[in-house]
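First, one chain by itself in structure tokens, the form predicted alone.
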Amino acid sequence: MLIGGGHSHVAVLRRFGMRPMAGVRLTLISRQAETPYSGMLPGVIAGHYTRGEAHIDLRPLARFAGARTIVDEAVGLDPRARQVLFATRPPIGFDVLSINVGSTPDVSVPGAEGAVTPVKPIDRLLERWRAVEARLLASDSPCTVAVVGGGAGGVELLLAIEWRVRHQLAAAGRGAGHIRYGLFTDSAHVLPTHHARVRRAFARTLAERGITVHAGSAVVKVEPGCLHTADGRSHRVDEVFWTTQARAAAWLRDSGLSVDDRGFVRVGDTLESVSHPGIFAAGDVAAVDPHPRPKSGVFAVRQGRPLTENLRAALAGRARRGFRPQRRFLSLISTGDQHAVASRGPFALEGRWVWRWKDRIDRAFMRQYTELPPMRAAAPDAAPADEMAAPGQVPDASMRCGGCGSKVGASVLDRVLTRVKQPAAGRVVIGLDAADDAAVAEVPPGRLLVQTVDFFRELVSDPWVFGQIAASHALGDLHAMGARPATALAIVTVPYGIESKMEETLTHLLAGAVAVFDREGVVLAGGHTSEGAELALGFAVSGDVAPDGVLRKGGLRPGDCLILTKPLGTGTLFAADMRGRARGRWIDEAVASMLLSNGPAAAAFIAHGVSACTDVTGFGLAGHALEMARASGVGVELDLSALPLLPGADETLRQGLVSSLHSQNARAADAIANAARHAGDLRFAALFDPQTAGGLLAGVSCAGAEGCVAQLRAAGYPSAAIVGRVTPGEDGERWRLKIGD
């Protein structure tokens, strides 16, 4: 288990990808799907790099390593139970753990919390910087930007801000004299850990750029618009960035691990916890007892290799090997304007050539994690069975039984159902709390029973998220029919494995699903589990609807507008993800879209007199629109330019990365009257992209369509759009589609 996507852990993932280890499953837990490279942060602020150039995408890297990806934030640790704790999901167990979650500046100064912008976490800094930059460029009012902290990080940040703002204003024909900059440090000099030559170089640069250095001025209190320093002075400020001494995540102090006085995990020279064998820490979060060093990315990078080897040793039960970090190291510190200073011990060199040197080093580092080999370079380590698991713990998969002999064991199911919290039984008379052979539920008088079933293979490696997606997808059919969901039965295939791992996977699957069902008022009433070669999950869901309230695919009327509630692109994005070619943030956006319930959308359509409705899933928008046209006896004209796409879908379609079902869906082009004219349009290809937990497609009178879209967007569907209109259909073209010109 790897908590955090820091510099050490990306090296671990790459090394395990290059040389896998038999019997080992890696799981990466990261608050975000992308991790920033701190060495390029000043360049991002200054505008020399894009955000993407300075971030490592963890999803493709984890897929290369064969690792599960959990995009969530760990909030605690139970070393005795060997579990990682979360705020909204069940704990995840581990055998060997490594922590690489970095650090944040200490904002314990009175008034600082919430009033200043810490330099870490970097994603929040960049978000705040975008807002600050926009304000600085839009106003001519006097403004003071302050950075607290005189180390290399603070100096680089402030110089990058000053250069960026000055040059942006100059490009607009404006001056920057109304903006002042201040650097506050409690030391007598900036960069106190560097040689005097380096300090003099930066003192000169800061003075030349008009930046006021408040040396020996520790900030002791923060008030809105004001910094108070230890010398009794007050300084008016408008924006404050905080880069002072680092501190560790608060949950580490409560974890039971031995930590130092700042909360960092105490480890030996093997990077293993001094108090808990099998738990490691690296990067800023680690305090290496035998070799104390300052918090710096260079140490995290160089810990990647020894950490990997000692994790392998811990997994195989071998002795760990110590690692001694260097005392002196090269620092390449930028001045914001593609100029840099090289610092190592008493040596200092500066110039634009130093920045170019730094740029080459940084880009080479990033290429290691962005240009991954197409396949693993070596076969997995041959680990003896007795090193990896107790004999007989994992029976030979080729000897697993079929039929009812393939069921997951009763004891496992009992424990799982105890851990998965269910809402009140609702209309379920006999459910999971009873040992009967089937579930029994009431159907309200005067209502019709609506039932559907869906089942598919693992789409994401996080079972908790997969459970939510599968539940959301299954409920989509009920929402499309105007039904009120009530009950669900699970159908699960869990991969062969150690019993405890199978139990945990099943727990997370069902807990994720129940989280969705609970929000929708649905009770998981029963189901069936089986062992198999790969993870798969589905649900048979039931609901009810008034006889006159059933929504059908048939019923479209000429003069109706077609409204789509969610963007397209899940098929192409996950096809790209399987090949390691989708950016993590694209997949995050796709998952968020899939988890958006169609229930409120159905209610909005009903309120606007919907004539027909369906959910857009496996057959793609074209296939489902064609079903509606045929069932209604009308023609449909689609507007390609209006089709909403998920972020990244245009790029993956452009590269020809499509789902295996795409080619079959594309046969619907035969029913599109003018398909040949639009075949080269990316949005034409999007018509055939199979969707998982896609949006609703519905017909609404064009007179009220704009109002319906406005209500949908207000209800949480920002991509809702009118994507076509219904026509009477011409002779020979009834029930056909057409692309609008």
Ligand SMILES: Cc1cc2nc3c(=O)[nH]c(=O)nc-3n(C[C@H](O)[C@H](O)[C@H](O)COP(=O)(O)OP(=O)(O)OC[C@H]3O[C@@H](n4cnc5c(N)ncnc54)[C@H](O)[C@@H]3O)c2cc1C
The other form holds:
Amino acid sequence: MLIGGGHSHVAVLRRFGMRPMAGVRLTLISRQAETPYSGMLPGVIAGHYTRGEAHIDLRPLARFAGARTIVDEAVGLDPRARQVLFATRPPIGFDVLSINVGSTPDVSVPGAEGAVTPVKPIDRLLERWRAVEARLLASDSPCTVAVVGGGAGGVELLLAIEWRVRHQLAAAGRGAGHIRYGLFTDSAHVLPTHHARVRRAFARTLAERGITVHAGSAVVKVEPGCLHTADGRSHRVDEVFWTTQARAAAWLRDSGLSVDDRGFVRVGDTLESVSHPGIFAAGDVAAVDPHPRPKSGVFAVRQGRPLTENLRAALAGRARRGFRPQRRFLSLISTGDQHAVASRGPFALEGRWVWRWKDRIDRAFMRQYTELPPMRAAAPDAAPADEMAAPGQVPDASMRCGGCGSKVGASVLDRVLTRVKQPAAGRVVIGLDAADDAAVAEVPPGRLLVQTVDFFRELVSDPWVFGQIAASHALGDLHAMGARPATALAIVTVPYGIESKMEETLTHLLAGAVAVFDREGVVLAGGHTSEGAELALGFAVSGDVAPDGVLRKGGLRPGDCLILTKPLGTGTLFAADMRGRARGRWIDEAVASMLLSNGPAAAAFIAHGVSACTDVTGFGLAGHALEMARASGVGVELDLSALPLLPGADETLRQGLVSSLHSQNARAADAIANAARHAGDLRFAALFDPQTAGGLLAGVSCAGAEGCVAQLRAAGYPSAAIVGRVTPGEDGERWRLKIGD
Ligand SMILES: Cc1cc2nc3c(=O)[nH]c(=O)nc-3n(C[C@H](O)[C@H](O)[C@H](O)COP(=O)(O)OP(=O)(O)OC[C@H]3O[C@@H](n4cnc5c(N)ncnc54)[C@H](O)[C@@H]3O)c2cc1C
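Switching conditions: you have the form predicted alone, so give me the form predicted together with the ligand.
Following is the full complex, with the preceding chain placed first.
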């Protein structure tokens, strides 16, 4: 289990990807799908690099390593129960743990919290910086930008800001005289850990760039628009960035791990906790007892290799090996203007060539994580999950029973259901709280029962998210019928494995699903769980609807407009993800779209006199639109240019990365009158992309269609769009689709 996708863990993932370890399941827990590379950050601020160039995409890297990716923030650790804790999902257990979550600047000075921008988390820094930059460029009013902290990070940051703003203003034909800059440090000089030659070089550069250095001026209090320093002076400031001494996340101290006085995890030279064997820490968050070093990305990067080897040793029960970090290291510190200073011990060199050198090193570092070797046909995690188990702990998979004998054991199930229990409610008369042979539910008088079932293989490696997607997908059919969802029965296949791992997987699947069901007023009333070769999950869901309220696929009227509520592209994006070729951000957005309930969309359609409705799933938009056209006895003309696509879907379609169902779906092209003319169009390919938990496609009168789209967007479907019109269908073109010209 790896918490944090820091500089050491990216190396661990790459190394495990290159040399997988049989029987080991890796899990990466990261707050975001992309992790920043600190060496290039000042260059992002200065505008020399894009944000993407300075971030490592963790999803493809984790997939390369055969690791599960959990995009979530760890908020606690229970070393005794060997579990990582989260705010909203159940804990996740581990056998061996490594922590590489970095540090944040200490903002404990009175008034600082909330009033200043700490340099970490980096994404918040970049977001704030974009707002500050826009403000500085928009106005000629006097403004003071301050950086508190005179280490390399603070100096580089302020020089990058000054350069960026001056050049942007110059490009607009304006001067930068109205902007002042101040650097506050409690030491006598900036860069106190560097040699006097380096300090002199920076003192000169800062002076030349008009930056006032407030040396020996510890900030002791922050008030809106004002910094108070220990020498009793007050300084007017408009924007403050905070890069002072680092501190560790509070949850580490609370975990019971041995930590130093600033909360960093105390480890030996093996990077293993001095108090808890099998728990490792690296990078800023680690305090290496025998070799204390400053907090710097250089050490985090260097620790990647020994950390990997010692994690392997811990997993195999071998002795760990000590690692001595170098005492002196090369720092290449940039001055924002594509110029840098090289500092190592007493040596200092500077020039544009130093920046080019640094640029080459940084880009080469990033290439290790962006240009991964091609993936093997069988993912490393295909190794049997039970290989690490003690003999006898897991029966041989080939000897396991099929049929009812393949059911997950009753005690596992009981424990899981206790953990995910929902309060008995709704129309369920006999449910999980008093389980019997079957669930019993009432159908309200005068209403019709609506039932449907869906089941599919693991789509994302995070079972909690997969549980949510499967639940959302199943409920989509009920919403498409205009029904009110009420009950769900789970159908689960959990891979063979150690009992505790199976129990945890099942807990996460069901807890994720229940999180969605709770939001929709659905009660999980029962189900069936079995063991199998691979994870699969589905739900039989039921709801009810008034007899005159059933929404059908048939019913489209010529003159209706067709509205689609969610963007297309989940098929191609997950096909790309399986090959490690989708950006983490694209997958995050696809998941967010899948988890959007179709309930409010159905309500909006009903309010606008919907004529027919379906949910867009496995057959793709073309297949489902054709079903509607056939059932309604009309033609449909689709507007390719109006089709909303998920971020990244155009890119993955362009690369020909499509789902295995795509070619089957593409047979619907035979029913498209003018298919040949559009065959090369990227959005034409999107018509056949199978969707998981896709949006609703519905017909409403064109007179009210714009209003309906406006209501949908206001209800949380920002991509809702009119994607076609219903036509009477000419001879021979009835029930056919046509692409609008
Ligand atoms: C402006 C600036 C410039 C710098 N330039 C350099 C430089 O040029 N060279 C250098 O050596 N150092 C530099 N540093 C210092 C460097 O940033 C840190 O030393 C380095 O980032 C530490 O790396 P790390 O791997 O320990 O943690 P990080 O790089 O901070 O990575 C930690 C990761 O863990 C994730 N995470 C955090 N908490 C959790 C949680 N609870 N659950 C899940 N995930 C979590 C974070 O999102 C992040 O992805 C710079 C610092 C700053 C502020």
